[in-house]
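Consider the single chain below, provided in structure tokens and representing the form predicted on its own.
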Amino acid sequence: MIKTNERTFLLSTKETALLLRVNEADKLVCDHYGRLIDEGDLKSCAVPTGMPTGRTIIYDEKKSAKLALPLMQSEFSTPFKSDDLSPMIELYAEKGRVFDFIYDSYEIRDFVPMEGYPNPHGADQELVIKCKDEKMGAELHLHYVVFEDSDVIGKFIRIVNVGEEDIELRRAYSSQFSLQNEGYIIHGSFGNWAGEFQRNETKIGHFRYEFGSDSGSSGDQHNPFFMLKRPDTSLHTGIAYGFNLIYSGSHRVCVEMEPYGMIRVQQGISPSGFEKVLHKGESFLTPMAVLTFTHHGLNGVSHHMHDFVNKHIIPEQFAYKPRPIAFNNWEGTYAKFTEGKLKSLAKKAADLGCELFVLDDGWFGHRDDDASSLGDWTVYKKKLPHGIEGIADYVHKLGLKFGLWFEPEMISPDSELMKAHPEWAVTDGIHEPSLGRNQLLIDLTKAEVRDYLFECLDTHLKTGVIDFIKWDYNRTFSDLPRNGAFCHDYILGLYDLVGRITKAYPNVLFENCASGGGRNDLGMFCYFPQGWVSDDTDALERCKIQTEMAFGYPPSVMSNHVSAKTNHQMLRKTGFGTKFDIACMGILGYEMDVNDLDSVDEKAIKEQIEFYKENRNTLQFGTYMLLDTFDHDRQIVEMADGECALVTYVNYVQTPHSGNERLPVTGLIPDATYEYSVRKEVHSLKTFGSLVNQQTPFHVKEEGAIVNFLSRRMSLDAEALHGEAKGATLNAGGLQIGRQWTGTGYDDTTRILLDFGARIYIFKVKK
């Protein structure tokens, strides 16, 4: 809801207010952005403006003798006029590069999309508010768009020339907010290939804090979702603001506070490499970031943010929709492979109750690594010699769906496209470009490009065989060619070619993945339902990348793999219990050679797969809420839907001491009665060790043949759970679990999770 008086801006949601005001000086600030304030005391919320002291450069003194710009919690900047903090607008003309843009008007009206940019939609209302600087013949309109029911609130700009000179534009970030600061810390990731959103926590000081991603994509490195919490902040309580970017390219944050202690923060486009020309009645238009408020806590801001995607930013004929349980051939055959081996895998992953059979990379041209062919998208014969619509035919009669990997947005430097086609491909046509992962990026800033693209994906679409595709990306930019704002360009031509496709086939389901999760965004959400999060199948890594990423986005979009027991990328040994415990928490998938299993893990697998499809709903589409993290040595995250509530427990380092542990559940019914369980598991003989000597009449080798045959035939029962118990009761903690292994005995009440072991338990209303 949008309310004006006079020169005052009241923006509500359920639970927060924007309260914007055009002060004497005709300028834009924010008096206040948090919980609901009542339209009646909005005088009562004004900062107030303190008598200027020593070097301060009062902005006008005709209009107020007080008003200076560094000192204002002002909704946008320029430099050059004394705002000497971080510039949220930089321009550039022949007669100046000082602009100073005042209030002008304002509108409010139902939401226009925004065009070249992936839109949000089902929003409440948008206001406008315009300001010019009429000596540099110039405006500045301000977006700010109200999303009601997840409480988050859309702001974007437009730069618009009204002038006859042209305006060089060097820096537009989409949102400036400002704030008092009460201790606030930044709370964002960092990351890189296989070890994506890792947290990091810096408390703001009197320093000007820059970061996010100069590589062309949102990146694996920085992502474009933070949060500000001030220090007494926990999972559930305290105040906390969320922020992130409807974006999926090069973007910048910029968080600095001034010596009397406000807090400026931006974010938006990298200016970096960034410079765009607006001639006579051009404009340009940035992205959308978007902002939350809460007083509940992290867990809080990740109510919005999950409601906000799930709600406005996943296509909306995939919204709230059950997704696959899908089987990847990757790790298991990787590029090696031919179409009975695929057979045979499909058979085996059909038998095990998977829904969805991806073919990865390797298909296409004549690629048996990752030094060739992209661009071809072609059928390799030698492997498929009945074609795409053979094996997908094939895949289909066993009752999956059948999905492809591409990746449209590289070009192999051996390619035939290559020979035909060398100026497609990225280069400043100087130097000898540089590979990525053996590729070169192709320039989909060319509409032919974007043409051709399209066709080879729509060649393969039109047969009506493909119920998925996997759209990968891996390689970032390098050796830019001399365009002002290259890598923006790319990212309209990425959306333009997405926007197409998709549009094209509406029912396909999308996979976003840039080796793994680098390019993880709410822009890319926006087209693409669900997305990798990271080529690292390590069920202990995962569980920190998929908590750490769940602050921003919801499980739904989290593409998760049970992957072999000895993983590929860390070597960590592993049993599917604790992979699949992990891994349930969003979409659910499998990546290993499932002939290789044995029939204790095939039942185990069978079980894993039957408990997904029971609770699917929940998993992928409930509350999600983090009750503890690995700071005490297990991280409990919990996932509601109605009268189900699942809780995953993961272990971290085993010790010698473990004592007795309440597990901690929120959100249940009070009044209602809930049964509970443990999932159930199974434990190989060789977790025992030597150990087993103690219960066998004969002695056996630790690593002996004997131990071997029994193992892969038979195994020991978990721990069990059962009971009942009044809602209100499980939420004051009043389930208690069994100890850990300590070395000193066993029975069916001894929890044994070894280091990074989990566990999932199930509470349900009793019928």
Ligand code: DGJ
Given for the second form:
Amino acid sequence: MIKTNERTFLLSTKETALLLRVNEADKLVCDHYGRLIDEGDLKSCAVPTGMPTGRTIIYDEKKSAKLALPLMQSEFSTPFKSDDLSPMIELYAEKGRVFDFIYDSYEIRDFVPMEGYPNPHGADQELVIKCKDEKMGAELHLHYVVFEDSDVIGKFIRIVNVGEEDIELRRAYSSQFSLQNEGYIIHGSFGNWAGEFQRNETKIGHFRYEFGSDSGSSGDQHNPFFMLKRPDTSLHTGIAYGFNLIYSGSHRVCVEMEPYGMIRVQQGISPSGFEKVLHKGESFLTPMAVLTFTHHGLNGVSHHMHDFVNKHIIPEQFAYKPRPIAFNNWEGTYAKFTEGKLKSLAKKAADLGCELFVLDDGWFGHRDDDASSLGDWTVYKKKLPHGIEGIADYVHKLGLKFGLWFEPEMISPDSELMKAHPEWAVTDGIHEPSLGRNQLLIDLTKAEVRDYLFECLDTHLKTGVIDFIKWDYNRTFSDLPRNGAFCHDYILGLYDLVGRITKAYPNVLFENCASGGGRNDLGMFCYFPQGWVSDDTDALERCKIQTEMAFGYPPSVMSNHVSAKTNHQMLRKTGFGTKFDIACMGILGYEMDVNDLDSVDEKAIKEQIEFYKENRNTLQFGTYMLLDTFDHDRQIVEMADGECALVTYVNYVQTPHSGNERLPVTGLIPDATYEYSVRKEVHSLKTFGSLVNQQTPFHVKEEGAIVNFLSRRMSLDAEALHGEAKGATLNAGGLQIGRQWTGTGYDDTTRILLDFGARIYIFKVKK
Ligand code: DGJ
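Switching forms now, from the form predicted on its own to the form predicted in complex with the named molecule, please provide the structure.
First the chain shown before, then all remaining chains and molecules of the complex.
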């Protein structure tokens, strides 16, 4: 809800309020962004002006003898008029470079979709505040979009050239927000291929901090999502702000603390390599920044962000719709497959209970490895003699949906497309362009390139046999052409292409991918409802990545696959039980040679899939709560949905004599009686090494033929746990889950988790 008395604007959501004010100098400032406030008390929130000290420059003596630009909690800033903190907007005209916008008018209206950008849906209201610099012929429109139910405010700006002269735009962030320092810590992420979303924290000092991506995509180095938290903020309590950007290109965050302790936070398109000329009458619109506030700790931020993504970002036709369990052939075969091999994998995937078969890279041109054919989106007949339709029909007859991998934004130097259109590859026209994964970027700023790619995709999709597309993107930008804002124009081209194709095929489910999680952002999720989280499918690494990502993104967008026991990225060995327990917190899939499974593993995987189907709603759309972290040698996550709560416990390294442990649970219905249990797991005979000799009548060798033979056919049941208790009791005292194995003594309550092992505890209301 937006309320105004002409010079103050109070934007309220369910639990938060943003208070804006036009001050005596006609500048727009933020007096409060935090918990709800009473509209009768706005004066007490007004940030006082104070006496300017020393050699402070007074902005406009006639309006106020006190006000200085860098001391205001301004909603925007420009350089060269005494505000020497990081500028939000940088403009240059032939006649000058001081742009001094002052308040002009406002409008409250229904949200008007932003042209060229992905748009969130279901917004409540929009406030547009117009500021002008008449002398320079420029207007600045500040937009505030309220998403009441999710406690989110969207912010973006438009800069309009209303004068005669050209204006050059060199920086245009989407949001500037100021707050007073209370010991804030930036909590964001850093990352790389196979190591996305690593936790990254720093206490804010009197510096300017800048992070983001200049790689052309939102990237895995620094996802646009980050938080500011106070030192006393915990998982469940305390103040925290969450920030994100609905944008998929190079982006930047700037956090700066000025000498008096005011913190300025800016988010938007990266200014590096960004220049736009606005001719008379033209305007530039920034993407939308997303802000939230909570006093319920870091889980509070994630609840707001999850709600926002599920309700307002994901295309409406996929919102809260169950996602299928995939089988993907990539780590099972890589590009080395035949039609026969794919069929045998599909058959086994169907037997196991999977619902979607995804044919990954290697099906087109003459692609046998990653050095060829991108751009030639015609079937590789040697591998697939019956074409895509042949394999898709086979898959459909098994009762599975069929998915296909594409990497439309790339071109291989050896491709037929390159021969026909060398000018479509991105180069500066001077240097030999650098290759990344043996490929070049294709220029999506060109309409004819987008038309070609639309046609390639359309040719396959119109056969009607494709239910799912995995859209990959495996290199970053280099050799950029000179023109002003190439990276940004590329992203607008990408939005045009993905917008057209998803509109033409609204029921095809798209999965976003960029060498794993190199472009998982709110922009892409507006078109593609889910994203491949990382090429690292190791259980422990994936657990860390998923947990950090979950502060900003819900499990319903996270595609996670169970892969081979010896992980290909880390060479770490982990049992399928643990791999499942981690992969199931989101959208489950399998990615390995399932024909190599022994009967023990096959049975276990069938049980996992049954379990997932029974609990899919909770695991994809339930309320997510991080209850403990590896800071305490265990990570505990609860996913709860009405009468069911699933709590995943992940051990860090095993230590001797771990002691009794209490599993925290939260949010259960106090009066209801819950039945609790642990998801059934088994131990391989090999787990016990030469200790098996204590149970066998004859001597067996560790890793010897007998153990190998037996372990493919039989296993030992892991610990069991059953009982019931009132929700109130469990909320208060948690659940006692006993000790872990240390050396001797083993009964049906001893937890044998080993390093990085996991369990899922189940709480269901008794019928
Ligand atoms: C990178 C993706 O992240 C993988 O899952 C796989 O699709 C490969 N590309 C295929 O080249």
